[in-house]
Every structure is written in C-alpha cells, then in structure tokens.
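In the form predicted on its own, a lone chain appears below as structure tokens.
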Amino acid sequence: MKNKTKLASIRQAFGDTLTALASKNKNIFVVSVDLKSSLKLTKFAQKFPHRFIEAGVAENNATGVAAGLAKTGKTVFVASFSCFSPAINWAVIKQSICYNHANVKIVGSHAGLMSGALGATHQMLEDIALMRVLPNMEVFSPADATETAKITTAISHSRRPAYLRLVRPDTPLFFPPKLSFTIGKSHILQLGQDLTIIGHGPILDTALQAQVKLKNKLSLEIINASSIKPLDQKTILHSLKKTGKLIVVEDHQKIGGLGEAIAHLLLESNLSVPFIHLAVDNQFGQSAKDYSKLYQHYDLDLDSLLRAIKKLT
C-alpha cells in the first residue's frame, strides 16, 4: 500500500477534531483508558481538564462511567485500543450503553493488522463483528484522516451509540475534502462499469492503486463504505446491478465484517453476482513491524487484489 501520496495520522485527526468540537460544545466529555497520548488527546485534557476523565487500565469501569455521564445529557467518547475496547468491555457496552440508548462513542484505535511494533497481541480483527451485532450501535471506519474528522464531527452531533474504528500508522490521504459525510451513506470514490470494489478504512487506497495499474483496460467502480452500520444499501445495489461483479476488501476477519454484511444484503435482494471477499480468513494476526508484509501474507495487498480482479474478469 506504499505510494507517493501524502500521508496523515488518523489518530491525530480524531484528537484535533474532538478538541475543536469540545470548544463549541460543553457537553463533550472524554473517558480515557490510560492511552491519552496514543489517542492524541493530550490537548483535550489540557484544555478541558474537568471534561477529561482518566479511568486507568480499567475498560469495564471506564465504559460504565461513560454510560453514567451520557445519562446526564453528556456526549461521551471512550478512547482506547480496539483490542481492549470493545474486546474487553463488550458486555458493559451491550448492557450499559446499547440497552440504554446511551450517547457514548466507543473509539478503538490500532485496528486491523496495523499495530506496528506492538505486534499481534495488539491487533484487532474482530471489532466490526462485535459491534455490528449490537442493537442500537452504529459502526464507522474512516478511509483516512480527512474522513476521520468528518465522521468524528457527525457522530458528535448524533445521540446514538457509535463505534469509531481507527488505525495506528500515518496513511494515504485520498478522501475528497469537498465531500461531506452522512451517517448511513457510502461514497463512490470512482465511477466504473466493469467491476465494483467496496471497502472501508485505509486499505481501500489499494483499489485506487489497482485502477492506476490497470489504466484503461478495466473500469472499476470504487465505493467507500465507511458507514458499515447503517449500511448504504441503495448505493451498493445500484452499483452491482450495473457492474455485475463484486470484490470486498477489508482489514478484518471475513466472518462478521463488511463483506458478510453485503453478502447478506445480496441474498435478501435476490441479487446474484460473482463475489470475492479479500479479508483475513479465520486466522489470528502475526507480528511484523511493517504491516505491508502482513498484507502480502494475508492476500490483502495490491497484487492480491489484481489477481482477484483478473479472476472475475
């Protein structure tokens, strides 16, 4: 996924945006799980010390505190690594947040295979599955730092529980700055006729690279489904009725991810199209400083996508 495109930090975009939003909204609170600096919330804590709560390494307690604050009318962001939240505190999220319709946003960083030197123990490939299944929970996975700012803003204005999936490294900027973000809507990053590629998160940049490689040989329609739940069914179905072929690419387990959600949509819609799902196939991650090596190993890199395209066309 390496290219010459400008890189930016998704985590920094989240921290900066939330701090700016809190300057205008006194009801925004943050509950941290001893990961303030990693989630880029140091400025928030310095600027709003009475609205920043450090819970320490206690995910369940932090989530309970957040739910309590939300029931007093606050908009609360719980910030941690995705391998800890929602992995450790899932039951509290279900009972205290979703069951009670509490206005809490779970922010999980270091998602997917992009954990860098922290290794396999800090990778999270099951978070979308865990959060998609919860009633009342919405799930978002921004493509880059630009979209992260837009999604953070959108969910701060919503009263519904939400999960925001972030990654660790700086990643390519490719989300058009002029595009707005609407909960429940996807973005067509590129119009095409021959094949639809749908994904979420920074890995979707691989699809744009694939079109460059293919030049004028094939016309790819590339859809950024950053709103995983609610899913933009209309845009997806319209594209697939046009192209008749589908590849879903995501840095997540095949089970429970975006690909499974779209497969379910196709079955319900009685729409049959050739479909390849590029994702981690019922395996745990491995440790590697360079996540591009992991993408090669799990068939998530550009060459793997090009092979999948060739197979369908």
Given for the second form:
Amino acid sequence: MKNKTKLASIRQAFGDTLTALASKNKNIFVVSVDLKSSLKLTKFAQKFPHRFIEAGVAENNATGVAAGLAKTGKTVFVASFSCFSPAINWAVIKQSICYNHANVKIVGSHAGLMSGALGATHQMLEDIALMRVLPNMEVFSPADATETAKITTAISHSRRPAYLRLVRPDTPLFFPPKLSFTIGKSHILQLGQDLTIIGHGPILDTALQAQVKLKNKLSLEIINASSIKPLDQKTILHSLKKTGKLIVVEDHQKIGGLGEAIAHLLLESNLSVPFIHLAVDNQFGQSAKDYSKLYQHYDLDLDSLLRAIKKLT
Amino acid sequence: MSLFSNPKIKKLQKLSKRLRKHILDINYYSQSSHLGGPLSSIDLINTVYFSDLFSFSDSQPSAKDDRFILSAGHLCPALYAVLSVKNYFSVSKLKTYSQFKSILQGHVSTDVPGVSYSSGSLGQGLSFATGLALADKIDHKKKFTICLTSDAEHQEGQIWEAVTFANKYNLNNLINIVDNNKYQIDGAVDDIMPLEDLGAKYIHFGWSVKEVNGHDFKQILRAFKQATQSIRPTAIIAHTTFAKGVSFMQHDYHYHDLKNLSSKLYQQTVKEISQGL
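Can I get the form predicted in complex with the partner chain as well, since the one above is the form predicted on its own?
Next comes the full complex, and the chain you just saw is listed first.
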C-alpha cells in the first residue's frame, strides 16, 4: 500500500506557497534563524531580499523583531525548527506576539518522531501543548503537502497569530485537492459507522491503511483535525455521537496534545465514550534513520492502531 | 529657543517635579508599584516626550509620532505619569493604577493610550523596538524608535541578540536608553551579576555610545541630539540615582517596589520632591 502512495515534501509545499503568496502580497515577510534552506525559503530570499530578514541563531530576538515588524502592518512568518521555535522562544511568543496581538506566524518544522535520525533534541513532541495554551494563538498541523499549501494560504490571510507545524520527511499525499481549508474546520477523510479515529499530521495515513486492512469488517470514520485550535467541536461531537468509540493518534506527547483537547471537549459535553490515545507517553524520542522503527517502538505504527481498534470493537 | 536654552531646561526640571509627584501618587493610592526605577528613569522619559527633539502629539497619539518602547515594563508608573500629562488620559486615572478594571495595568500595557508595546518580562522590548526600526527603514519612514531598558535587564541574553541584530541592519533610527541606576530587586547589580562597562560592550557590538548623567537635562538633550545624527544605532548609558528625589529611598534597593507607604512618609516624600533633591 505504502509503496504505491505518492510522496511529497510538506516543507517544500510551505516554502513554494509562501513564495508564491509573497509575489502578490507585498506585506509578507520572513524572519529566518539560519534555516532558510531547510524551510525551503531560498527562493523567497532570492526573490524578496528586502522582505527576508536573517536574524541568525537567535530565536528570542528573531521572534521579538517579527512582532515589531508585524505591528507596522506586516504579516511575518518566523521559520525555524519546532524544537527551537516555539521551544526556546516561548516567553517571547507569549508576551511580544500573543499579548501584543502581533500578526506573526510561527512555523516549526521537523516536528515529532518523524525527524528520525536527529534524535531526542530535535524530535519536538511538546509544541502543540506549548502553543495550544496561549491566548490568541491558533494551532495547525497539516496532514500532507496539499493541505500545507492550503493552511499556509489561510493563515497568510488572517491577522491573528498562528503556529504551523511541519515535518521533515516526504509524506504520503492523501488530502483531496478539491477540499479547501477553513480555520476551525476539520475534514472527514472517510465516513464510517463503527469507530472514530481522529488525528493530525501525516500519521493519519496509518488510519487510512487500517481501513484498507479491515476492508469490510469495520467501517472507520477518519477525521483530520488539522485545525487543532480552534478545534472543530461540531464535527467531532457529531461523529462520536454516531460511532461512540474514539481513537486519537498523534506524533506528539499525550500531555497537552490533540487527544487531551478532545477528551476535555467530550467531558464538557457530557459525552462518555471508550477512548484510546496513541501518542508518546511522557518519554523522549531517540535516533532512527527510518522513523517507522520509532513508530513501532512508541506504539504509533499500524499494528498498534489495529490493536487499539480491536480493543474497542 | 535653542535646544539647550535655560528656559527649556527649567521647564523640563519643573515638569520632572510634577511627574515624580504623580509617580508617588500612583504608589501611595495603589499601595503597590515599583518606585526606584520609575524615579531614576523619569527625567529621561520626560525628555523623550517633552523636549521637542522627537515628535509626540498632544492630546492623542498619532500615526506620525516617533516611537517609544518601554522594555522594562515595571517602570510603567513613570510612563503613565508622562502620558497623563500629555493628556492622553485624565491625570485623575493615575490613582486607579493596578486596580481591577483600570486601564493602568501593573506592568506597561497597550490598554493605555500612547503605549505601543505591552511588557513586563525583561529583555524583550529591545527586539520589538528593533523590529519597528527595521520596518521604518524598509518603508522609508523618517521616524525614531526610542527604547528604554534597565541596566539589570542587560543580564538577559536576548538584549545582546537584539544589539547584534541592530548593528547588522545598521539601524541608526534606533536609540536605546539604559537606565543605569545600579540596583535591581535583590540588591546591587555589581553583587547580583556585574555588567562591567556597558558602554564599552555596546561599542564592541558596533553601536554609538553616549554616557550621560541621567538627571542632567543638558547632557541628556545633547546625547539625544547626537543620537539622531548618528550613522549607527545609539546606546545612551544614563547614569542615574536609584529612587532619585526621595532621600531615604535613594540608593536603597529595598525600594525597588513599595507596598506600604504610610501617610506620614508620603507627605515627607511629596515635600522633598517639591523642593528638589
């Protein structure tokens, strides 16, 4: 199955989309922290040298400079790895961006165990927790390159702060090109009756694979909650009232992740359903050239998902 | 009237007495607020807003104004006093400082007309000011961005990231005033974490540096004037007296902030300030 799937780079989609948007929108700026090639912004820097600000390896200042630029009316993207931004600069994001209502987008690449060989320091598993908690901050985690382009466009049109989570490797393309992206809306990738799987990011491909494996035995409803904050409460509640069973899968810590957000939503809505949260459980990552080995080790692979489905059905 | 004329200096001196009284009122009526820093920095902020060297509209802020960023957000009683005298809001509001629903938040906030950056966590404001100054360069706007930082704030690493950045982008429209009052919350800066020669550090980072007595308006004005003509970003290292103007508070770090100013001591401080120390 996986071999047949077409792969594409989420980072390339981000860089190309932002460069295209910047041709039309002269207010789009990038503040870089010495990672422009990795964030696929070399073309942006060549085409718009006056709108590409290189701040060096200094995330706190880069974020503050971005906030200052934004307060003069610009839309500013701070592009880095998620293990540095929003990790090192969290207090600056809180005060200089969120509290001051600065139109800055934090773009954090290399999120999750998918960073593979780079190891624990570069496998950011806490970014969603850090960004969800901040007032005024919106949080997005695209599932593939197609959706990355759509979310990049959507947040470039918004005046609010946002966090955009990207991953390192090329990942399967499965987001239907016809679907548009709306902030606060999730997408039902597949309609089903027996169990709801909700996730964000490329790991959703595993859920689609699970349905292929289970063929006609079970019908899974698979929801892409790429808009983690604001969360599409309506779609999620509607699905769970129908299926009555929930698995949340995400390449992030259990604590503070999407699963926790949905569990909170269910409790507040007086909706009680059997629930399994597949995520990293209070541990650090480690190196592996092939991240699928890490997914096996941390129970995020297809077998783990199939086991969870079996447990609930 | 020349920039350094005696009437002008006298006007600023007289205004500073009034502003110090407002700072004490803020403290007395709220029974809270920082004091040492607001009293040491007030002559500097006064000069920024009332010397005519920079453009700050009366009655209400305007998009044409120069920019002032208070990075050391706890010094807000000084800025609130200045903005009330500018008539951006009523002076009577000063007594509501830090109360529930008051616009005058405990640390400087954009809820207050004329404040363009909310701050409280030290070390961040200079980066924000740098971003504004860079935007003005890119947009060909002839504006100055004046930032006020404390000396102890220079223990934060982010300050030096911003100083490095401003040099790279040649931001000669950026002025950082350092209120060098030599004290911080737990004691003397030299004991907590010595900063050595701040001026020399700024020079090594590629900035112009002016060292002044931060209570001598002639020196402050001259430094500002030179800063506006500099080809580099300028740091004005203002050597100030902690809690300047109140004899029993000066040089005593315990007055970093004060939560129990008695009526008797309040009367004494008001008297001292009106006489000018």
